[in-house]
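In structure tokens, one chain follows: the form predicted alone.
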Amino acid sequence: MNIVITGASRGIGFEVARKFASNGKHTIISIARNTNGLNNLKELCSKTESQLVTIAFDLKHTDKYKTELLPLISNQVKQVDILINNAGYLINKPFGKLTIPEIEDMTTVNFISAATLIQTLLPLMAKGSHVVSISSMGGFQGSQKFPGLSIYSSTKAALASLTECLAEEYKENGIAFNCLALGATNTEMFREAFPGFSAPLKAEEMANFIVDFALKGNKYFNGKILPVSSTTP
């Protein structure tokens, strides 16, 4: 399968890159814009049989999709049958204290870069893709919600909500739309949301569930946002 993957140099979108490199024989474009974070993916998974491809890419130049960053995906695959819009960013900050750059940077990083994207490949998409975005569950709907995360968990949840519209939208060409929402896994970024918690999941297993759902997932749902969450946090 042909695999767009972003966020992939650091924490799960790492480990799913790494997963689907050793399940099979894909094609995986990881995108990022931490260079250093691309090639040790790259040598990680210089040995599997599946091809990995890393693109340097600043995910908040959304005027530059189609332009720089679809031809550079296109040279690759002429389909894409999933992507994973796992980019994210977050600043845990008291709402009052947050600055008006700090508030459109995790809205184009959580939200308006996964929009784009998808728009941007949607030419690439046959009946049968998969597009899995990753939320969190301070986005979902009834969740508790924590002090200091309030645009982060917006961003998170205005992408659940678009995956619901997007599932309506295209459903009669047969491409699927499903947004994960994850509960607490030891990555960086949820060291920053919660100083001195401890997680319960690594990344690794989180990218195990990731990958299996990506694959096989849209045969059971669509327009779906399911938790995955075994505590709060």
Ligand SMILES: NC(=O)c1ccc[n+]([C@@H]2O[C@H](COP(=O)([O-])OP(=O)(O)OC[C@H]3O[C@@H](n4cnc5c(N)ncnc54)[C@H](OP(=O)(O)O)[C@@H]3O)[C@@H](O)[C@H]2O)c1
Given for the second form:
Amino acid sequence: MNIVITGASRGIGFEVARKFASNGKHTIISIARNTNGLNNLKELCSKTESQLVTIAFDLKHTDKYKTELLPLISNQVKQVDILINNAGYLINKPFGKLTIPEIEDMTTVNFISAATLIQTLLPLMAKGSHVVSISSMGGFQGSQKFPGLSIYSSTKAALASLTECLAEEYKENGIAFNCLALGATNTEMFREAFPGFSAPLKAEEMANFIVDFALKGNKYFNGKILPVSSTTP
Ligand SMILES: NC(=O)c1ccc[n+]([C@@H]2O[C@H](COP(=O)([O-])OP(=O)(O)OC[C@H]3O[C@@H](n4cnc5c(N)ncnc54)[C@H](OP(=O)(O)O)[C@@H]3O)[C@@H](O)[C@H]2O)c1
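Moving on from the form predicted alone, please list the structure of the form predicted in complex with the named molecule.
And the full complex, kicking off with our chain again.
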């Protein structure tokens, strides 16, 4: 399978890319900014049967997706079977203290970048392709909310809504769109969101679920927002 994953330099995305690489013969295109993290991932996956390709790219540059990012991807693969919109950015701050650039950055990385990447890669997707967008319990309708996470959670809710809309718009093409609203997982982001708390899952444990879901979930789900959480937070 040809897999594109964003936010693969650390945390959950790193472990998802690693798990794909060690389970089968895939081409995994891993996108993030931090080259140290990406190089580390490439090194760890070098002895697998899969091919792991790293692309150092700032997802905030949505104006460069078609001109710079797409050629880098289409040089490697002619078709994308799985896209995982995993990259995320969280600033934990009271709503009234957030600056406009901070609000824009969270909106761009968490929502606009995912929408733009889907738009950019749709021409490479065929019947049976699966787009998995990684949202958060904070953006899941009716879930418990937390002060300091208003914009982050709202951008994640937007990603969930986009999933439902695209599943409808592309149902004739046979491309499935699903959204996983993750719960607490022990990563840098979790420590920023909930200082002093401990998460019940390690990144690799959450990654195991995401990889299985990305491979098989489109057979059973389309346009669904699934809570993946056993605790609050
Ligand atoms: N951990 C949790 O408890 C939890 C709960 C709910 C949802 N989630 C969601 O799960 C996903 C993964 O989270 P995580 O906990 O693994 O977070 P993390 O450890 O903070 O990792 C975030 C990843 O996103 C990438 N990223 C951020 N800004 C980027 C940019 N401008 N361009 C390219 N890549 C960028 C980072 O790479 P670079 O910095 O190298 O660019 C990094 O690889 C996120 O969407 C998050 O919202 C996590």
